[in-house]
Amino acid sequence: MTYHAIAIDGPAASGKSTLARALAERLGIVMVNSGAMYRAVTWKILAEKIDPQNTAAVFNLLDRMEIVCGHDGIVSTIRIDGIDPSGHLRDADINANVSYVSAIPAVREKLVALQRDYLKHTHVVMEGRDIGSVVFPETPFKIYIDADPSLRSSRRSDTGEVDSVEKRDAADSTRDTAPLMVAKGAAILDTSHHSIESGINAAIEILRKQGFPLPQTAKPGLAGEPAKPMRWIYWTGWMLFGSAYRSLFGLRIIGEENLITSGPVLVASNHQSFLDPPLIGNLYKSEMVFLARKTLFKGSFFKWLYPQWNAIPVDQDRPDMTSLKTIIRKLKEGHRVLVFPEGARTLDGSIGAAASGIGLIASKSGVPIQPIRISGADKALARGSGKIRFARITVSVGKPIVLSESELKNTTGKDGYEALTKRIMDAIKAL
């Protein structure tokens, strides 16, 4: 079978990262990040207290090296002598030296036949800065992304990262191996006046136009389908909620590339206030289905108003296995669920233990999974309280954890899904 390869090129900030996990959702295909992989390399250089600029000593390490590259579902993956580094990627000293790492031609040596092996199993959308002019030069699917410097910046500081993009694009575009270009062919995609789902319409077109094969790849039911309207009594919720959040408590959002925008997504979260549902259901730009505590249900305007908000009561107090087999049933008809896998609110902020409920759901639906972190909201609405205060919320939201065939499989037991549930709770601790 010929495998084909997506090639999507630009800056740093200018939402090839975004467009192309969509893409890939969309065609139901892996997305690679590129830069992941230079930033994993430097994690490890750092890690063992080598300068970035000390080519030797950079290239003996990486002699010793052992890099495994895979893909968990549509997102690639990689480990480093056993480890996944993925929690540091965006520390700020990965920033300051990644550029560095990148530049020295052993490393992208090695990196680019990594990259090229993924071609070999699978379709891709591969992103990065030299994927169409390098890595995959024949490939007659490219596209570069670009934005307005200012609008780019931005995003950046928006995602909490501080480096500059016009030194990183000076960088990029001037070192001697594999310089940042548009590559000869690459259809120029300007997503400054874009919103996420403009632009990635704009792209299925550019490769449309380009000859992709998008009716034998794509597959129903993903990114690419279209949000269905909010109902009315929903979207009055949702804008009402949305501008207190952004008003009262200068909501600040990162990471908001890695939302599943559509399709069915299992949304896990710490839990600090009743602040939490709204302020997560605000994320989309669709509905999703909420798990509330059935006391909350009480009083015939409650009873009414909560399941148009599509709250599923839950027992609090012994195990429901009634609630369980329902969120597994909404994930399966392709719903967004929210759970808080620690069931309580916080009473100091804390993230506190979870039941392994949340793995066996993910075991049995089998959807992805969207870890998501909360800071604040315990100061704005305390537990107990009954007090709104002024406090900063930010909602960090994590990269998506695909389960393969065999982990669903081999995820079975009281142990399966216990494990699965450290795991999940371990990418809400790291956000």
Contents of the next structure:
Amino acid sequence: MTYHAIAIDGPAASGKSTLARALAERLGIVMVNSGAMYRAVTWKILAEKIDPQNTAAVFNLLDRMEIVCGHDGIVSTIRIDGIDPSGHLRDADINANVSYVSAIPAVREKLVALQRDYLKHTHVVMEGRDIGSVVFPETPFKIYIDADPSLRSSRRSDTGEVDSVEKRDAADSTRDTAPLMVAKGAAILDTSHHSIESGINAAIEILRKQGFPLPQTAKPGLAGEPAKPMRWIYWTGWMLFGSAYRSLFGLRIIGEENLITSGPVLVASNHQSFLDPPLIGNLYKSEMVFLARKTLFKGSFFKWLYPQWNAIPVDQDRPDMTSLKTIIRKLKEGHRVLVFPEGARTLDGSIGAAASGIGLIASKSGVPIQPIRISGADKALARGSGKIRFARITVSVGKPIVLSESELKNTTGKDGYEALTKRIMDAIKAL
Ligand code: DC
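Next up, can you give the form predicted together with ligand DC of this protein, since the form predicted on its own came first?
Entire complex below, previous chain first.
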């Protein structure tokens, strides 16, 4: 699986963090604030009473420092020797010294390696000074954010921070190692005359032009989900079911903006009727993987058709070990997979108990989880009835659950999988 990096560079207080965070939220990917990493190391140096300009002493301390980077949901985290320094990162003494520390090549080498590590397991939008030039020079998705210097200074003082933005910019732009610059291929976005919302839209427009696989809802009207086009056989089912849902059941979708439409996603939905898999498949404009009871694969036609629609046969309604492994593999390969945690369809429309399989799949694959609630499908085609009724079907899409690395690490064993399953089911029930 190849992960994408969006590089956002620019001077201090240009609006990088706000923009990177908004992009991460809209795209459902992790936002990494690389400046926070340089600030965290500066905090440690000052906490150890070391002079940040004493390169040899810094080098020595760096060697002994354990830096652990991760993410909590979509936001990056950092701990140094087990301590989370985030409460101190904007202190005046850190603002005053971070440019000295970030000019030390050994510091940069260590942090750049940690920044690149993120891309081994997730898509990232990373902001800093050298992301497009040094950290991810190969990425085609680069934006250089700028804003009027006086505006940037006032943005900082508005937050009550003591920060000499101009001094820091001068130091960051003139240092020998990885100075602030417009990276090759970066689009320049001046946020001086943009509101936050219009700045985000302008950035999304830039990413679209750079070919980033945007979710269909990244911006209304921008639609562009340049994932692989559907094969005709999948498209035929998708289109037929989709038109039927809209005309027969007045399909209503709530929370469409929450859909993650690129990259691997574990879609977890309640299960009401046989209508559910194509119903969920219809939310997305590219193919996804489904599970279907082995017994449905009977007769040569269905044996041929179901795999065409990406259905994986599972034993009974509860996936067995082989199916679990197949699902995890599919997710790791980058597919979007639909799982009904309850296994069987509901008898009365209510949401039943879930086996811990979904927790295990979510934990082992580490991909974002998209909770979805279907209602009305049990009336449209009740379990045990072959009759279609004109009932209204509503699908509610929840905000993705993105597990941090520490959450993933701690989700092991039966208890861990059960707790995660409960979290997923609670998210579905809350919709
Ligand atoms: O983005 P920020 O203002 O929080 O960054 C703090 C300092 O860290 C900045 O003055 C320069 C340095 N920095 C860097 O050298 N390279 C990066 N990729 C990010 C930040």
